[in-house]
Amino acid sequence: MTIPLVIDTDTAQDDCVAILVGLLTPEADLRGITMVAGNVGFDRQVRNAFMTLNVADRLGEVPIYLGNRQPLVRPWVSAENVHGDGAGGLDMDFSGCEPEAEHAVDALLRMADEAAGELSIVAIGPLTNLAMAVRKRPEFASQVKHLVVMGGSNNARGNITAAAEFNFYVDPEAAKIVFDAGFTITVVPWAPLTLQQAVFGRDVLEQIAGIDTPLARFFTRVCSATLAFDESVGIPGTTHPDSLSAAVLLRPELITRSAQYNVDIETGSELTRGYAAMSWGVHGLAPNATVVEEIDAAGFQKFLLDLLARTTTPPRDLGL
């Protein structure tokens, strides 16, 4: 049985690795992909999504919504420092790729109501789509069956600031909407969990660059500059939250540890926007997530790289 899946996203490096994992697991049923301002340029993003679907060979199959170009009440902030354009200059011809009309918002509160339940997100990016949407219709909330969200950090650093995570610093009026709203939701942060079992050193990518597939080839690429970039700032290797966001939902058993907290997000101060708040019970709050503590990280890596193995046939020239 298949999972009705839309991918919330701001496009650049893991984030199309995570697409690849919702077309080309053979669990997920993808049903659309929702563009949310944030990692580099909107229009980029969307280049980058439909490049994504092109390296599937997926092109015109998955529908494209374009939802918020702007957090909810701040100006948008990018992270192109980090990811260059997200496509490590990757190119091709996109003519006749165009988004579908409908809004992201209103597509999203569509799918809830066509999956009767079971449509599940993975959002990951900031959370603008999804606060809209609750915004929209507050009982959107509970049709959906699971989300899971990327973002926060558990008790831990940041990674825009000292402490905040991108996403939720982006747009914490969303996150705090989101997390009050009542989803049932998995959380997958940035640290300490991303920085110490989703990070690919160089040993890894060697081995990626070796499978030698389109799939493999796109890897490489769309992850060069995130790659000098965490190097730079003592991260050993690539990260991939957005990808493990995804792998998660749809191969639980990844999991090896978990557990419910109360997550809040810090709108009011400026020296921690954007900082989750993660209680693990001893404060007499109500959990409102699950946060994942500990995953198969040898089981991640081989998932993945079992995904880019896969020989596909990109019907456009990207200069791989």
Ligand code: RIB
Second form
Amino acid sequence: MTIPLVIDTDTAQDDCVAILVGLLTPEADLRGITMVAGNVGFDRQVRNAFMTLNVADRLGEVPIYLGNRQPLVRPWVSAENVHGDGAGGLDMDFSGCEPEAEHAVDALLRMADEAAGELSIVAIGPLTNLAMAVRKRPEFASQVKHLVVMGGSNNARGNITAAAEFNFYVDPEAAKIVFDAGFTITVVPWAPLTLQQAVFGRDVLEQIAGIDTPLARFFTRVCSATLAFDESVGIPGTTHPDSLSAAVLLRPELITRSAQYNVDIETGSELTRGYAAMSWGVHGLAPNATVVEEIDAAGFQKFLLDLLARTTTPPRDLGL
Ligand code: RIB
Ligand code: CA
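Next block: the form predicted in complex with this ligand, after the form predicted on its own:
Zooming out: every chain and molecule, the one shown earlier first.
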């Protein structure tokens, strides 16, 4: 049985890999990509998504919907210092690559209707589009079968500030709305999970370089900018929280430990803006999310490497 799926993304680096997971995993029925302001310039993100469709030879098959170009109430903050252009300098001929006219928020609501309770969403950027969808139609939360959110840290350090992870920092009001809305949520946090179990070191990156398919070459290029950044801040490789989020939806057996938490987002303080308070049972708060605490890291790595080993024939030259 296939899983009807939307990926809500700020497409750069690991977002590209997450889209590949949605495109190439047999169980996934990727019905749309919705774009949200986040990692790099909005139009650049759209081009990165088209290049990802191209390398998977799915150009023209999966629609891209443009969503919010700004967070709900705050100015956009980018992560261009981390990601560069988000695609390692790759480029292609974009003629005829047009996003849909329908707004991403309307597309999310329509696709939830069409899937009749079966739609899953992997949200790997700031949660602006999803918050807007909930504001427009509060029942949207109960229409979505499963929402996987990459964001926050589970009682551990942030990345854009000491307290906050990037996706929640950029639009904390949106994150708060989404966690209050009643979705069935699984959270893939930045720390400790991603930092401990979803980092690909130089040894793994060499194995990927050795695969030498268009997909593997694409992976190496899009991850190149963040590898330099990550190593400069003491992370021993490239980080893969977004592709892990897509993977745990489609391969839930990769989750080896998780627990129920109450997740709430700080919006009042500048110092701790976007901090995710992940409260476990002892605090007596009603759970609103399952937080992934541990994965089968070797299984995740194998899952991605097997995917990158698939042969595709990209219709447009990417200069790989
Ligand atoms: O903090 C990690 C998140 O922000 C991921 O979604 C990644 O794409 C990023 O920049
Ligand atoms: Ca992302």
